[in-house]
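Presented as structure tokens, the chain that follows is alone, the form predicted on its own.
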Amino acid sequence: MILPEYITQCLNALEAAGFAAYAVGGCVRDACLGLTPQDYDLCTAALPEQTEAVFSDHKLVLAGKKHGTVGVVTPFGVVEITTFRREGEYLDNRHPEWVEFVPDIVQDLARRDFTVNAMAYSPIRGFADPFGGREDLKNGILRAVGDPLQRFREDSLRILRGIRFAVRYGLSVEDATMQAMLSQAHLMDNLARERVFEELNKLLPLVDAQDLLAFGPLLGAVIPELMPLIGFDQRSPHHAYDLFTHVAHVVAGVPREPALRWAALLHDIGKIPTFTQDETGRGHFYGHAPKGAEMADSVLRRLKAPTALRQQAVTLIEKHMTRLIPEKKTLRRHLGRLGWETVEQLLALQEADMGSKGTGKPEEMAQFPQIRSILEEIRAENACLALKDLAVNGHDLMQLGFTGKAIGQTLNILLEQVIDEKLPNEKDALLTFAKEL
């Protein structure tokens, strides 16, 4: 493994004064898949007031001191430097009882998560891999350090930092670790919603179909709005796959922007609570748009996403059975009310929507290209959509003595003749049609 030179400087001096140091965890990890580690963390036999001492001419960064952690200020960056450790019971499934301080690397290892992630290297003293992280990845498993059903009572938000990983790193989880997940799930609940909406956010840029159709049931453990979802027949001749199934394949097909892949996820929640049957036995769901928005917004309230995502998801919830067709004067008018991230968003998610069904009919996909094709159209023609758009703004109309609320409704008036093509967007021809109203 080769390490940066400014990595290795901190490993050396920790050394020369006599104290065990390795870099450990992701670091190791990755170098060992191959990859380039985005950041490095060292542990060392040294306590903390020694670990000052070795840096005394350094900046330090303190703020995690009492549980071993002292920051090195380096020209690239800050090293975070720990003391090896080791912990106690964990009685409210995150934080342990107590810290202890070891001079054993192997017992600092031992508190880790993942066999993967409980590696360290020294350039002097080798690797430390007491728990096989390395045969591990190298046959594709990801398994929990010791007994799994301790490692996530310790810390429930390692079922989803497992998914994530198994995801990321193309891993099968070991059956008892997949077992372990699956029967702690519902420690989830103690987590902080932050937390989270967190590990969420970083997992769905990353999955594909069968990710989700593997995990659904952890998924539905912080998410239960999913768990209905999951083997549900939809009695629809338009539906060969179950609804999870079928919100999996859209997740899938869109692109990997944070609000898309969270409105793939839940633009069906709202089937579940407007499901009804006809007298043949077919399932219907009328107004699931909205419901599933207003579902939505819920779920990610509750996980305290950001404002500006969940607005956007729900939006595009609420209108993804709004559907988008090949019309110039119809599109501009829906980039007009949406902006234009969102239109492209939504036909995103109505093309993976349509095409997720499992139906095998491609006729209904033809229509999409032909969209796009009008959309790049009205992007070259620079076209007015929008009010700052419009060749005359609110001083033009108080010259015309119009006043108030009438401003922004002939606004809106004149906005609208120019999207449907009936006005040229030019002030003369704008203001001349103002007075005549």
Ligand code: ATP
Given for the second form:
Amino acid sequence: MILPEYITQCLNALEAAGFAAYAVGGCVRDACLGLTPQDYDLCTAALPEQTEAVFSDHKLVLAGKKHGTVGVVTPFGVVEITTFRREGEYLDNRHPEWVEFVPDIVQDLARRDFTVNAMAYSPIRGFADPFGGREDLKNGILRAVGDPLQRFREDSLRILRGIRFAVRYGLSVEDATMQAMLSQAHLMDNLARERVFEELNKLLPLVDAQDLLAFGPLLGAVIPELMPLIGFDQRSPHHAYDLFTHVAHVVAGVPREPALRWAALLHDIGKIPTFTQDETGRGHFYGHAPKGAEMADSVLRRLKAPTALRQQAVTLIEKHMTRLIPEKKTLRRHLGRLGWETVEQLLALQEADMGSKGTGKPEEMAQFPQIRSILEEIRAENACLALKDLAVNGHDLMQLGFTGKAIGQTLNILLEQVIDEKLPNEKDALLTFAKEL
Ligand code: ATP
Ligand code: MG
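What would you give as the form predicted in complex with ligand ATP, now that the form predicted on its own is on the page?
Whole complex next, starting from this chain.
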């Protein structure tokens, strides 16, 4: 394994002072996979004060010192150096009761979550890999360190981390580890919601349909609204898949943008409470889009998702049944109301939705490239689609004698006229029309 020069220098400085030191965790895993690590974490037998002394000629970041971490400022970024430590019992499924600095790296590696994350490397000492992380990587296996039941009981966030690592590196979860993930999934109720959101938000852009199907019940443990979708028969001639399989294909079918992926994941949760059957037994879901939007809003609030992401996802879900059609005028109106980003995401969602029914109707899918080419035409025209593009503004209307609410109302009327190509976007024409109003 080849380490960057500045990392080797940090390790050498610690070793020269008599302390064992290694690169550890994600960087070792990524290097073993032939990937370039995003950052390098170091660990050492030196106590935090001793690390401070070794790097006394550097600027240091000491915010994490209590937990054993000293940040050394180098021209290549802050290198975090953490003292080997051992953890006490976890009584709250989240945090250890105590941590203790130890001289032995094996104890430090033993507290880590998965064998592939529990490896260290030093140019002087070689690999420390007491749990067979390299062997597991070679065989494509994700395995908990030690007793999987105990490890997920200690910290149930590891369940979501495990899914993320399995998906990111295409590893299959070893049997006992998977069983323990499933049996301890309920403990994820105790986690801080924002940590759950953060993990899911990192996961969603990575997944394909098979990943979602494999981990569906675990996602259902943190988003209970998803659980009834699994295996749900829609009793519809339009849908060959059960509802969750459909959703899994829609998620995988949209671009890897977080808000869009969330929208895809939650777009049909409103189908459960709105489900009805007619006399022939066929299923209907009247009003499932607004209902789903309302439910998604509450899911994303509960998970403390950022407001902008939540609102974007909710808008997409609310509008997912309002089919875009290949007609310039209506597309211009949608662009005026929703903006480019939302219209493009909505189109992607509708295309994936339509394409994921398992009943393959090519004639329905043909409209999507048509809509895209009309959108390109509109973009090329650089047309006026929003108030900010209009050739008149509120000030112009005030000079004509408009006051109060009438200003905004009139601007909107003018915009509609321009979008519908009934008026040119020219100041004189717009003001003349406004006067007549
Ligand atoms: P990424 O590339 O996503 O950052 P990473 O492996 O570096 O992957 P981090 O969350 O940065 O992951 O954590 C660094 C290391 O700390 C992990 O490799 C693992 O050894 C350990 N670790 C992190 N979180 C946990 C946890 N919840 N339980 C046990 N060990 C953990
Ligand atoms: Mg990391």
